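One chain comes next, on its own, written out as structure tokens in the form predicted on its own.
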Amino acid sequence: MAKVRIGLIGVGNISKLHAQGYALAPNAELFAVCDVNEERVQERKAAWGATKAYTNYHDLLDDSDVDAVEIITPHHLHAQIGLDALAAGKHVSMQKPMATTMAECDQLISASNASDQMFRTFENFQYYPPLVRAKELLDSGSIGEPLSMRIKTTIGTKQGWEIPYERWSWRFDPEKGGGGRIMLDYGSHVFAIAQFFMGDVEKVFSWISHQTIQHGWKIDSPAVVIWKYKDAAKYGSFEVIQSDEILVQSDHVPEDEWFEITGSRGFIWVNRCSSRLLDAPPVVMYRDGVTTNYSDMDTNWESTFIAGCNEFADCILAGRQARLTAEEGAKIVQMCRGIEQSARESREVLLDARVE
């Protein structure tokens, strides 16, 4: 196999990014699209150069040219697609959340340890390079031991895309979206990197507050959460807040993320993520009473998706399991239910119980 020739099934605007990243990667070719919209598909087709396009995923699946596929549709379709993909024979790169629920998840846990091909769920943020440096930095030891962690996320004012109805529509239809847009949309991308950074959670308890915003969606923000992992007495949080009178600078979505360690010998601050809304090195460490500034590494949130994919391609050509392992993403799906039963039932919930 020269290169692999990936099918994308779905071609919203989030697809666009990974449309670049395929474009980018050595050892991969965006062969095909696929999406219920045609006239759109067809655009993406001619766009992308891609080699087919199909309005029916099962054709797509049918394509015996289509080596693997990455599944970037609404929440409520990614089991069965994913479950149809590993059944015909595609390697599968599945868009966070891996599935809604977990009976979802558990069915993919089975159909990928049952098949010859890889299943992974993507996160872009585990791919970005600040966030990459500082797992790197705590790694190797540079503030001690990893003591806790606090994530902090503010949506603003809209700059940047121009995001349409339809992106919204469905992330705030508990049918389609599967739950909240923050906890389980958003949330799969923060906790991911909770979980990324200082190893499994045990238990979990949460506020959420409820907002109505445009169009009569309900969002479920503000809110506090707060998290224990297994490993020893090591805590970890995260707080979001949702103010239209913050400006978020940002080629994508209003929104912005950072991020802080805590070491038994000093602190990683990763300063940015989705956007750009502090004026600050990108990675900040503080150690032994010496600050020191990190700016040698890209910034741009399009990184992660270019890296994302040629991880997805590398790995199938050289036969090794990609980041995240279809038990991994179940994890995090796991934690995002754990802390909305948390807030509904005002106590902590404990992750190796079932939470549907």
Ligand SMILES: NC(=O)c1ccc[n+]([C@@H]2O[C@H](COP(=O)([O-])OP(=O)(O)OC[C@H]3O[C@@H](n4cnc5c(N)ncnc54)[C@H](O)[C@@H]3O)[C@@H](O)[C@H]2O)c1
Contents of the next structure:
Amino acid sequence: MAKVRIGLIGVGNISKLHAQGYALAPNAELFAVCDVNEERVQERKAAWGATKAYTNYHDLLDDSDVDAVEIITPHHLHAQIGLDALAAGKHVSMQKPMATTMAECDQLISASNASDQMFRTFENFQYYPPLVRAKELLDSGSIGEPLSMRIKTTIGTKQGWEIPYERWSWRFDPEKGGGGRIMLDYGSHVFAIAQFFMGDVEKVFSWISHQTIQHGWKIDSPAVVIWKYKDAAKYGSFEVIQSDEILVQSDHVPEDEWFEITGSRGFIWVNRCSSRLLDAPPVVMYRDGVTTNYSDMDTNWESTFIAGCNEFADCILAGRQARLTAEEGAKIVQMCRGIEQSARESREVLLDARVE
Ligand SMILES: NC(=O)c1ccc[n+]([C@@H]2O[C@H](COP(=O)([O-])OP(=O)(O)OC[C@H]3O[C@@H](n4cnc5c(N)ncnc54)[C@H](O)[C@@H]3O)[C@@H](O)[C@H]2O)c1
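Condition change, the form predicted on its own to the form predicted together with this ligand:
The complete assembly is shown below, putting the previous chain first.
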């Protein structure tokens, strides 16, 4: 295989960044596109120079010229398409969240273990250069022993993508979105980062309020979540607020997030991620009375998709596993579910016990 021939299943809003990512990946060719919306799929095929266009994903899976698929549909379709793709002998890159229930996650883990093909959950924040730099600093012992992690998210007023109503509305439909817009859809990113930095989570506690926003959509915000890592007395927290009075400058969704990692000798801050809220150096470290700013890195959020698409193709060619494995993807869904359950039942939830 000279280049990995990729098929995109679901070519809605975010697929534009995957298309860009695969166009720039030296080891990949964006070969086929599929969407139930015929007009959209034909328009994407022409714009992206793909060879084939399908309106039924089974036909794309039957195409022996397709080596690997990127599944970018609404959440309730993830598991079935993923299982069908593995059964058809395709490598699979699955958009977060990997699935909407733990039973589906288990099915994907089994199918992935039984398959010679690679399955990965694609969570893009892990490729964001400031977060990558912060993780390198942490792992090299720059702030000593990791002790805690704080994550803060602000959803503000619109100054980002114009997202058509029907492309956003499925996220607020429990059947299609599979859970809270924040805790599952968005939370899959920040809870992946929480685990990426400091390991597996033992238990969670949360308060989640719900507010009604435009179109009568119910959003699971404001909310506060705390967790304890499995590894000793290490803790994390996540706070989210939505306010239409806060301007979030963004080329995408008007939400941004920042991170604070505390170590035994100091702190690391990552001051912005998916948008441009705080005008501060992207990474700052404090240690031994000295504050160091790090600005020598790409802060374009779209670079996360380029890196993630690149890694998928490179790993297929090299016979390596790309992040995240099916098991790692399932741990993130488990954390989201545990957090939702904690708020519902006003108690801490242990993640070892399966939470549906
Ligand atoms: N930062 C990120 O990584 C990020 C950002 C946004 C969305 N996403 C993920 O990407 C996925 C899609 O989100 P979106 O915002 O692009 O949604 P979207 O609604 O814009 O796109 C989904 C597309 O899937 C198509 N579709 C529906 N059923 C299909 C089927 N059976 N076969 C083929 N196509 C089908 C729809 O017609 C639509 O074009 C979700 O999993 C979401 O969580 C990830």
